[in-house]
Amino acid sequence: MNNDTTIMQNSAYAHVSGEAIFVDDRPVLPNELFVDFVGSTVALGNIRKIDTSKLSALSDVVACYTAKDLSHNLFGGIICDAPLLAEKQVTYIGMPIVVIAASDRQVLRAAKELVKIDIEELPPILSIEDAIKNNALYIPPRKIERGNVETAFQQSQHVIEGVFQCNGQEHYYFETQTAIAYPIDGDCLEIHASTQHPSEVQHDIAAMLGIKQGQVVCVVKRIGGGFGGKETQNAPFAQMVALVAYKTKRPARIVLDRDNDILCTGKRHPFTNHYKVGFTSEGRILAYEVDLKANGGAYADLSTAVLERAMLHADNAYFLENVRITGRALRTNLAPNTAFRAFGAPKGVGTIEQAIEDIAIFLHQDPLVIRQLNLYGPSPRNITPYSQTFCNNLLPEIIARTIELSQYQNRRSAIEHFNKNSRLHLRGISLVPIKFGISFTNRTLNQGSALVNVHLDGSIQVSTGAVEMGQGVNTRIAQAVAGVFSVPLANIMLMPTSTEKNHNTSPTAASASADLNGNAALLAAQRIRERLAHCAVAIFTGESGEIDLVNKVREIDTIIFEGGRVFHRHHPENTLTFSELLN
């Protein structure tokens, strides 16, 4: 660590030593309750009867709740269509029906077995194909279109059709879905949750209990991985412990075991995409049509946004003059699928890349030649199907330079020679561009907030809306603030994310949280440094009394913060430590 440019992730030692505190590492309080739920054993069915009468035989069972105990029972990241607890119908295996609270974990496991739920099983819709047959859509199909696709296909020398399929994927974060709720004076709740979206947890709990959002504080120190799986889907489990804590006035904790977590939470969306591409004999694409179909599961969750992101990446890095992109988010009887890293983009990118591979095979060409031929280029070949203009498109130059630096052609020739002479092994090489959109497609979410507190000893506490899940967002924000004040990184303490300090926040997602929240922290720190610079001007010039902020604005540029010290540009011999200036 002698290299000053090398910065360690600020929780690295705590992680490897086991000292890092995650939600379930919080000590169990003497009167704390353990919470779990009984879920559906079928993918689709009508609930005939819920029998919890046998729970009375277990003295350690403190409470059980069903949908009738909730003030509000419909939630969703975009469309509010998902019940917290099933009331009349179950729509996927594992769907929560009854919440149970007990003072002993072993008793809680036994109690789940005593709950009897009579369900009339119905034929489920599980596949994209069945969903299409049943016209099971959340919203009408979305479409992006440019040019005259039909005419372009007629004018194409060659036309190829194909199907790109990509199945789901489990997030498999180290820390499963977990939450603890503590009752506080004044009918308030403090929630510690493993979530990427503390504000959603806060708002959903308030709605479910019929209380004000200000009565709920959600705190997140760190989470043990998220990858999108905790953007919306931790909220139901936080709601369960909040329900128990609010009703019983006792702390409540839920920690899903791995099997249950996998069973009842959503995955990456499976997609089946049909495409059709028309092209010239040299490989230039004249027409492209693609129909993206996403398996969203039982409720909308973020499926419509995931679908839109896939549509916005359907062109990847290629100019498509005549294009039609259709997208459908389909309702099935799987656990509601949700955000996953890249958020739909791989489905759009993968489809057109497969189409390019098809073209290359058809024309007996290197796929890289086809890719270079169709790249976004100078005007007018720099406008996307959704009318965004690339103003600084360096993609052709980047690809050309990469080919040169990687010695691509020599390596490809060597691989071809190897494959001709090998009977047991094959080698391959591919160079593929990726265009990936940073930030939320819902522009309102592209905002961050920060609270910076500077203490008299020079230590600085920073609170933002970003959640640390191992990606190092806190380290990057700490670097930004330390740079503003020119103090050691050790002076910066990143505080737990809390809706009490940073409210109405966006989720930590979309590859933008460090930029959004880091810039908020940067702006806050700069405002404080400016105020300190005004004070320094008065100190170094010997002035006293009220500081004339209007006339001193230009003079603050003469105050230098460097290496933990502060001095006047024209009188560097007179210096103060950062702490001395604060005092």
Second form
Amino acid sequence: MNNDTTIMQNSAYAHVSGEAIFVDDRPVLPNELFVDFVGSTVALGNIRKIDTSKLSALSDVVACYTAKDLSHNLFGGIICDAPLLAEKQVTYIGMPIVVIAASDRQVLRAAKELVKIDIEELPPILSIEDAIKNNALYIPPRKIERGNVETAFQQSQHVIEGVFQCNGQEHYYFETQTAIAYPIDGDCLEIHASTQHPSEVQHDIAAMLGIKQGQVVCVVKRIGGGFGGKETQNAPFAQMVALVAYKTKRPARIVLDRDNDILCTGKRHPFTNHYKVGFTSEGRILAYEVDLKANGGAYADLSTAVLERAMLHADNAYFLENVRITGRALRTNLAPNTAFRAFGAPKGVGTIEQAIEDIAIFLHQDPLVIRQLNLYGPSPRNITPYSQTFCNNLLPEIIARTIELSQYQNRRSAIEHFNKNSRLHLRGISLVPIKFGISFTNRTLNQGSALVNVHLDGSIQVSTGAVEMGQGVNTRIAQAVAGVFSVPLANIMLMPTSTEKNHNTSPTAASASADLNGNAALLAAQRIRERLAHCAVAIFTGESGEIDLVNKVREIDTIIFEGGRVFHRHHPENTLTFSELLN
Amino acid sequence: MREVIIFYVNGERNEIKGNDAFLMLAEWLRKKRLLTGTKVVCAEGDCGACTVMLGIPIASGQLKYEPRNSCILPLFNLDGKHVVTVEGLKKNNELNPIQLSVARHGGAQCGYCTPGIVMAITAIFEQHARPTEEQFRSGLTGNLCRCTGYDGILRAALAIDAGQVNKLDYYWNIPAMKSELAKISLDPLAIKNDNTFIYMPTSWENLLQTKADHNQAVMVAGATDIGVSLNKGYSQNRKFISLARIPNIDTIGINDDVVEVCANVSLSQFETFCVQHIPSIGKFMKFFAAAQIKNSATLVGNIANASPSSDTLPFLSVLDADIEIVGINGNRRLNINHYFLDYKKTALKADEIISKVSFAKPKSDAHLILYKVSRRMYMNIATVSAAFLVEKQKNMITNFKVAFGGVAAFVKRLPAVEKFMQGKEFSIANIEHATKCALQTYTPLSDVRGSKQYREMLITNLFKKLYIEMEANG
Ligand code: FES
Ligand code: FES
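Switch from the form predicted alone to the form predicted together with its partner chain and print that structure.
All chains and molecules follow, beginning with the one already shown.
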């Protein structure tokens, strides 16, 4: 890692010098407004009255808006059920009700205190158990089933039942939810937002204001961490500043303070999963049944997709001949839970891993032995519960090699020895395989977008649908493009993701953005290289005039791009630099 | 009496008047100076993203640089000091070796924590010419990163060629600045507005009079607690009196085995002193917050604050520390165990000030054993903390003192347990009896840090741990 061939994150120098610009690092314009909102103080209730009259006492408060001021007030990518601003009912603590804009940041805090909202409080549903009792489901229960589970349980020598529970988790992206809206030419908006999904921000803003999508541009230079928390949940805050900017014709900025961000945005889904596993005396699983229940919070958000991914990972790396996987996404009065790294998969994986630990404890075995025994293998043990054939299964070899390289057995006995003699501390070791599905389960989302601009001096600007949030997507894409033209990495500039260049994009999510958008950039770059090769053929072979695109098609293969230079395979002595060719 | 605050930022002079004096440095840097490299992530001193270096004039006329969390550092506390931000680390527009290493070894992913990380490493090199891995780890405890998992950061720190690193004085050796700061840093200072003030008197007499005149004013030292309260809106009280300019109260010493800690002694100073003189406390102080906080916060401030979960109060309690109180109507001395009255309520009167705390150094054959259980070892306040002072002759207990934090409205001793253990055999049976007795005295609450049951289990386990550790060590 220490040699000079290491490729750095392409913003690394800007990060360490403090010069990398994030949304709130943009200077405040003289007429800019600061935006915040008043949210619900109860988890469930009916709004009786919203009184904003006292705000007029503060001269710095420029505007305040409620649901009545919106052209459209229902959003959601999968199920359209979430209001931006509560109108009649509040359904979680922190749910926005009133948007306030002030010319002074300090005044906003005082202003929020002056808004009086009268709410009739109702008993909320907070837990999975209560949601089940109330049958509060987002979609009908889902089920994946194969084989004959009942018979297999009867034939099993042993059966164990258990519950896997996993609580919520806060994303704590370092940069809180932030957005700035600039009015452009009266009726257009330029939005700078800390979002993983610029297209959704653009579309939701247009819908909310009743304007054309083309009137809104959303720009994202980089974001200070997302982890799923900014896939859908930056949009409401971007909408708030868009509302203010559109109505007041002044730039508007929102920067959630940390406490408010934690309070009112969704988290990782809590799950409670009941499972039952039947197995032989060796530890081979004959039957597995699992019922997954996700606490989705107050609106659907991505909960149904998260649940499905949890179900699709319920097998983890193990062949389950007789299996029943059921799942429910439940409506409660928590802030709408949302995407979070691995998107539900850990809940499916964790449950079967817990079942395997149960089996191991019951049989007095090392859990690793049980894992190896149940791994996917050659046909017929290579079909997933959802009927996909598991190809290129390297897991048995990977595990065997990991055992060897990690000196697993030695370490395990050392730990056993330590634990026998230690009165204050215990140690443990575990080796667990993972099979994880890269890409979106909604297949139309598996598409990328890229714009590649080659400039006359040989520098190349690349804009893609992928948002840089520290995962290094821009660096990978820059490498791909540099490779196509065989130019130094320093010649490639990764430009902000922007919906005027990269539109109708998928969110940056699902561990696939570099592959999807990188391939888009690769295709675009190759297309440009082909055209340049046509020119090069003309130059090197002395032909001039119009390029006959049809007949020269095969000849372009004779043009080599290498080490920043371009030449004809048959005349390698004549070379051009990349920028000479461009000129 | 000066009525304007003077400080330097990256070599540039600033004057601040009026209500701006109460702004936090990070906010001011970002919004007023457009120095946006300094980031605000938590606004409560927990994450280090806002770390800056503070140059403080010392006797030699030079500046001593220490790391601070600028999110909870009010501008008034900068008077007479030099702030260096991440923008102030380049010379001739070139990145320095620390920055280069963090960039080249994967120390930055999203980059939001990175300026703070760079500053924290800078601070480590100010203190140690050739830092060890342990010193890097300890110097970085006040910095969170959500992306890297810290591996890249540590790798970057270890890869720095210490011989190439310059101290901050190399970048900011401006004689005129240094001499001005040295001259003004002891001036009496008063900023007075309609609803806010900060007074920094330079004599006890003035200080006590000011405190008597302004009952509602809050005493302030490092402002680490006040900064959080103001940022989070827990308090709007911006009426402060500072001890910072009273001469000779930043001293700590030991006389006839009695340790005396004056009001302005920072937790860093206290730690350094204890490492040398009372290793059991020295070792424990390592887990009290990170450098950014420890350099600002004071031991006396910790006592004044009277947090029920404080890390220092349990050991001060078992050591029967004396609190010296001064006031316009006379001075008094109070055993710390009579000082706490209720949740954050103390025996201190509105016109009184704590001037120092003193305690007898534990005897050489006494065991002072301190525990802290918290979610984030260094930075979080304790879920449960405990101090045991045990003296034994063979296996007979000749002295047993115990205090727990985090399990009641204030840090409390356990007289019944102490009485029971006195003269008893040091056996597991007796420890178990003591545990039972402790559980009857304490009434832990359930909160975000842990449930009542969890805290009760911790009380039980800490007693057991005491037994096992003492048995193992003879
Ligand atoms: S912003 Fe987190 S410590 Fe200052
Ligand atoms: S690099 Fe993202 S928080 Fe540290």
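Predicted model only: the values in this text are computed from it and were never measured. We call the rigid core the largest set of C-alpha positions that still match within 1.5 Å between the two forms. Numbering follows the first chain given and starts at 1.
- With the core held fixed between the two forms, residue 443 has its Cα displaced by under 2 Å.
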